[in-house]
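So this first bit is one chain, no partners, the form predicted alone, shown in structure tokens.
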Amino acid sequence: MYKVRIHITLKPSILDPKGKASHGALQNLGYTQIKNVRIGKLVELEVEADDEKAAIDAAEQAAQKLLANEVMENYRIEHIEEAG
């Protein structure tokens, strides 16, 4: 069993209303050094697979087919570890 984390973010050309609202709120709280906020998703999967490569392949397929909208979003698999 492997734990896989997938980070999903909006492509730079896509407007991020949640990020913009959060940025405005942070500015109002005095965090003027923060110049931009983009908000994404973190998906954690537990994948039953024979090896790390098979776990990564399963995560890639899940991201491509369901978890990420590749027209609007980028994704990357950040972390793989054996789940105990």
The other form holds:
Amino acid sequence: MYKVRIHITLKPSILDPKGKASHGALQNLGYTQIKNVRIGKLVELEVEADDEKAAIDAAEQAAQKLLANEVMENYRIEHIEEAG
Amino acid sequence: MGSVAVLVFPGSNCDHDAYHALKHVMGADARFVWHKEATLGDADAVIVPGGFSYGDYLRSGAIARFSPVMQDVVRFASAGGPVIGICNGFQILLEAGLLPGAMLANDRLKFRCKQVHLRTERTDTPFTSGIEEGRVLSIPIAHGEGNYTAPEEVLREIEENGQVVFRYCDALGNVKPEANPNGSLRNIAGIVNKERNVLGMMPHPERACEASLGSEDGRLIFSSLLNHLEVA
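Could you please show the structure of the form predicted in complex with its partner chain, as a counterpart to the form predicted alone just displayed?
Entire complex below, previous chain first.
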């Protein structure tokens, strides 16, 4: 079993209304040194696979087919570890 | 008169409104099709209704798009069958790749539930053939994620192909930023595919088919569709 993390972020060219609103709230709280906020998703998968490559392949397909929408999002497979 | 399939997903909540508008107001042969069905049966047109299919988990429409019946909707649409996606139905059609682009959260993050004005940009579709070009329709919206976005080259393409069917406008038909309820690029409220047989729109025509609801303009879209089915 492998644990795989997928980070999904809005493409840089896409406006992020949720990030913008959160940024505004942080400004109001006085965190004026924070200049921008972009909000994404973190998806953790537990994948049964023979080896690391097969686990990453499965995660890659899951991201392309369902988890990320590549019209507006990028994804990055971030973290992999063998789980017990 | 043709038969119209109204899809039902877990979390659909405008399915009955669409059914009512088509069957009782327009007099069409409407019926529900549960999302687990493998086929649409002998439907002549399909409505993908609004709501919160699968609780909008992951992204609006992202999971519904893989429902069994959606495979048949893709087949039906590819064969030229007319499909209307309303609100969440529009989001499902975007996720299914039947229409170009994607939806973001509304700018200013408000769930917008109000009557809006739409300018009819194109009348060369099965859904708008009975409407005069430029006519302003009064139809309500109700959504949190209707902020239409697409890469610049896609926007250029859909504009060049005349695929933008409805834009948010003021009561006089002026398309301007103040009339845009959600931040959609170029005030886009509804588009068709290149073949013009698939329409997605955020506003709810099924909620604007009876005078008691404040507007009957939604009927123009359904009557265009039903006339199209009769001729076809």
